[in-house]
Each structure stands twice: as C-alpha cells, then as structure tokens.
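In structure tokens, the next block holds one chain alone, the form predicted on its own.
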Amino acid sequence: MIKQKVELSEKSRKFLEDLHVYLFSSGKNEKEMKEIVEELEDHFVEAEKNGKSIEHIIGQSPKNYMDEISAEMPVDYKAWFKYIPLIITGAFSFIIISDLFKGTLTYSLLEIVGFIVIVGIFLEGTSISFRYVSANDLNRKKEFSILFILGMLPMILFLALILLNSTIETPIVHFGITGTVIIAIIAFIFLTAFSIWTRSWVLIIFIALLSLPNFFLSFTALTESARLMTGTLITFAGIAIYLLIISRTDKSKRIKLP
C-alpha cells in the first residue's frame, strides 16, 4: 500500500482526496468510502503505470463522476444521527464556555432556538461548499474565498439573532450560579473529551481567542467601544496566526512524505 501511494502523481492523490471530502459531506458511510478509495486508488495505479491520466478512467468531468459515485452509495443516516447531536452540543459547549467569561448564564427561548437553527443551517452549508470545493478545480484564492463565506455565515447569523432577540421578548431561562457551574463543567468535559478524540485542539484555541481578549481587555481603562475593536482585531488576528501555522505545518508534511 506505501508503494502504490508513492507512486501516484499529485493529481490522482488529490482527487482520491476530493472523493473522499465529497462524499463524506454528502454524508455516506466511513468504510464504503474508503472501500472505494482503495479500489480506485489502485486503478490510478495500473493506469499510471501504463502511462494513462485519470481521466481514463473518470473522464473528462471529476464532478460528474463523484456525482454518479454517491448516487450509487445510500445515505448512512445512522451515523450522522450519531454525529448531529455531537455536532450540536459541541456547538453550545462553544457558546457556553465563551458567555462564562460575562457571568451566569442566562438564555431567551429565542436564543436557544435560534442557536440550534443556526447550527442545522451552518452544517447544511458546510456540506454544500465542500461538495462544491472538491468537485470543482477551482484556484487558491475562489476556495478561500467560499471557505471564508462559510466561516463568516455563522457569525452573520448570531449577530442577526442578537438583533432579533432585542426587539422580540420571549421567556428567558436563567440558570443561576449553580447550574451555570454544573453546565460549565459538563461543557468543559465534553469539550477536552471532543478534542482528544479528534486529535485536535481547535475547539479550545478558537474559544480562547474568542473570549480571552476581552476578558482581559475588560480590566483595563480603554472604554467599551475601545475594548471591542482591540478584541475584535486580536481576536481576528489570532485566528489568522493559527490558521497560518496551521497551513504551513500541513505543507511541511506532505513535503516530508516520501
């Protein structure tokens, strides 16, 4: 198996790559995919080796081909059913760490349903934009710039709740000292616990930068409006610091590989 991926050209691991994202998102199942992965993985192999490109074996339109390729694959619907809850209190273990640094926690009925809205409408665009941006060759810059889209879209929409949930009452639900702690805590567990499955950090480091900057802003003598915009900018900055070492650190590795 090393050999055969040694072997193939960059063109051919990067659409086995694409494959394996469009279908993810279009949500079918872990092991049919790779099952599939593999198998076309080695038809790259013998067609490179007889000095034949992908495109005799996909033809001319990558797209076409991963369509007709999930449309012969069901949905696993149990799986994302597994996924979508995780998905979703991950999603309010976000919110909530970020709103302890401002005291207990304290949610309108319209917050609440609101912030699960959200989350349904971001995962929705996710799986669309990724589908898009591995289906399509497009260049550096139009994929940054749908990804953008997409990191910005649910920050859009808080900001649209925050406006809505000014002008519409609805009950509020306050959940005191002690069951904000009790919340804190389940967050935290749940959020550590995520990230050592995922072998990532990013949750934490996100909220940090999120809440930090003006969590300590919050103890110095620059006025509020002050405060947010030096927040906002470090926090922006931070996150640009992050996806940046990120990306080099990903680069250096596929260098590395032989």
The other form holds:
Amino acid sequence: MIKQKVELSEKSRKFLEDLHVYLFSSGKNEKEMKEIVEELEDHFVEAEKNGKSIEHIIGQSPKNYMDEISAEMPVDYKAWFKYIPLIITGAFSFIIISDLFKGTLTYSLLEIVGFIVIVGIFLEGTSISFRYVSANDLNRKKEFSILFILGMLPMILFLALILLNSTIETPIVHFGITGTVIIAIIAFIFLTAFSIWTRSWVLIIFIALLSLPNFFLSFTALTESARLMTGTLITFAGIAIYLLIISRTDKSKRIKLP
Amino acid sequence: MSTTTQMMKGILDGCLLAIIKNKEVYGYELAEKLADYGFDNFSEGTIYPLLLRMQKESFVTSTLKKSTAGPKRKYYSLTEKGEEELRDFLERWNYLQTSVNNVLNHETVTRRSGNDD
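Output the form predicted in complex with the partner chain next; the form predicted on its own has already been displayed.
Below: every chain and molecule of the assembly, starting with the one above.
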C-alpha cells in the first residue's frame, strides 16, 4: 500500500475506475465492490509485469466482463433503503428552501406526488446512464451529451409538472405558519447534517444559487421578466463556475481509487 | 456458443476447486496454474465471476493476507461444502468421460469398418 500503488497502465486504471462506477450504479455492496476491484487491480499489476495485455484478462468486451462480475454480486438493498429516503429528503429541502422565500408553504397533492416520482425517475436515470457511460468506450462528446441530458431531465420533468398542475385540480395542502416553520427547521437540520456528513458544500451552494438571486433581485427596480432572466443567468453561471472549480480540484486527487 | 461456454464454466469450476483444495491460492496464481495446465485460450479474468459464485455458494472462503509486494492479497481455500462439490464433480466428470469415450470409440470404429465395406 505504501510503495506499490504504482505501475498500472492508463487503460487498466481506467477499466478499474469504470468497473467501480458500473458496480456502484448497479447498487452493489460497497465492501464487496472494493474487494473485487482491489483483487483485479492486483491481478492487473502482476499481469502487466509479465507483459500481458488487458484484453488477455478481461476479453474483448469490457462491458461483457463487467456484466459477468455484476451478475455474481447481490444488490445491496439494505444500503439503498438508507440512501433513498436521504436523497428524497435532500430533494425536498431543495424545493422547500427556495419556496420559503415566497412565504408559507402550500402544495397541491399532485405536486407532492410528482416530486417523489421525479426523484425516482432521476435516480433510475442516473443509474442507467452511469452504467452505460462506464461500460462503453465513448468519446468525450458523447459522454458529455448523455450526462447533459441527465442533468436536464429533472428540469424538464419539473416544467411538465408545473404545466400539469395548472391543468389538473387536486386537493391543496396548506402548511400554515407553524407547519412551514417546522418544515423549514427540519430542512435546515437535514442540510447541515448532510453537509457535515459528506464534508461538502455542494447541496447548500446549489440551493443558494437557485434561490438567492431571485430573492435579492426582488428588491431591485427591475421588471419581472428582466429579474427572471438575470436570476436564471446568475444561477446557471454560478453552477457552471462551481462545477469547474470542483472538476479542477478533483482531477488532482482523482488517481487513487478505492 | 453460449452453451459451450456454459459447459466450459462448469468444467473450470471443477478445476478451480481441485487446485484450491491442493493449496491455498490467490487469483493470479490460479490463472497461471490453469494456463500451465493448458487452459490458455480463455481470458484470465473469467475466473473471478466463478470465484465470486463459489464464494456465494460457500464452496470456498477467502482470507486477506499481506503479500511481500504491496497490497493485501485474497487467498482462497476450500470449505467442507467445496470438498463435497469437488467429489460430485469428479463423479460427474468420470461418468461423462466414460460415456463420451464409449460413444466415440464405438461409433468411429464401426463407421470406419462400415466405410471399408
């Protein structure tokens, strides 16, 4: 571990990373994933020392090989039952906090159900596209387009939900002031705990970028449409800059795998 | 194609069990041994899905041991259930081998004599 984290060809290294992503997005157990990736890493190191190519080990199709490994590993439902409520709560805090700036919370039943469905679709979409991207040797452009579509997906679904909500009448849930305050406190506690746990500001930065521009712009003399445009622009520019910074700092520590 | 690989996997399973029974080994060692014995036309990585399954069915267990060169290495050893499975495999294999040889010996011989007529 100290000295031997070495001499592995770029191709093998990439395969191991892709395998890890593939297994992760197939919902496998963290410990078992780490074990098989480490075992294969050991095999690759030995094989490369003896001049064998990666094809000699995994065969012609990386995807087939990943599938074969994946098929023998059980899905870790227990872990996912822990993660999914976490993700749903996270998504809800997202929506709730930007709405808090507009006053007390009211949602139609359709909206509440719709939020959960959208999160579900997005999770499934993420799993499918990550498996696809990691198992197939795609060029950067194709990889980027797939992830871009994935990123746009929730936005499109939210737009659809807003449209649907204006045409279909469902019972409306009013949370009132007390309800709103309680929900707000829960959301803040969750966000703080989440940020401490993951040691990352990502969620808080995203929420701030989504809700703060509009909030501050509402104090300016700009017209409604001008406000909306500037707000959206600031949000997207902010997210782009944040992602750029993240990818820069990530690249430097990317090499070490599990 | 897929049926032959399926058959091949069953045979490889048996060979892996036999090698592991003889000595505690790690993945790369297993692949090398198989290649030395003549199984050199399949990709080495094939053994890992098989090992994963044999672990799931508790035919083998694994322990991590420090290796002299670098990270910890996973060594496999046979369980009681694995020994049973190996015995079953030997039985199946002997039966199959005898039957196939019988068929081939008789049929190829009769055919040849038939052609001579």
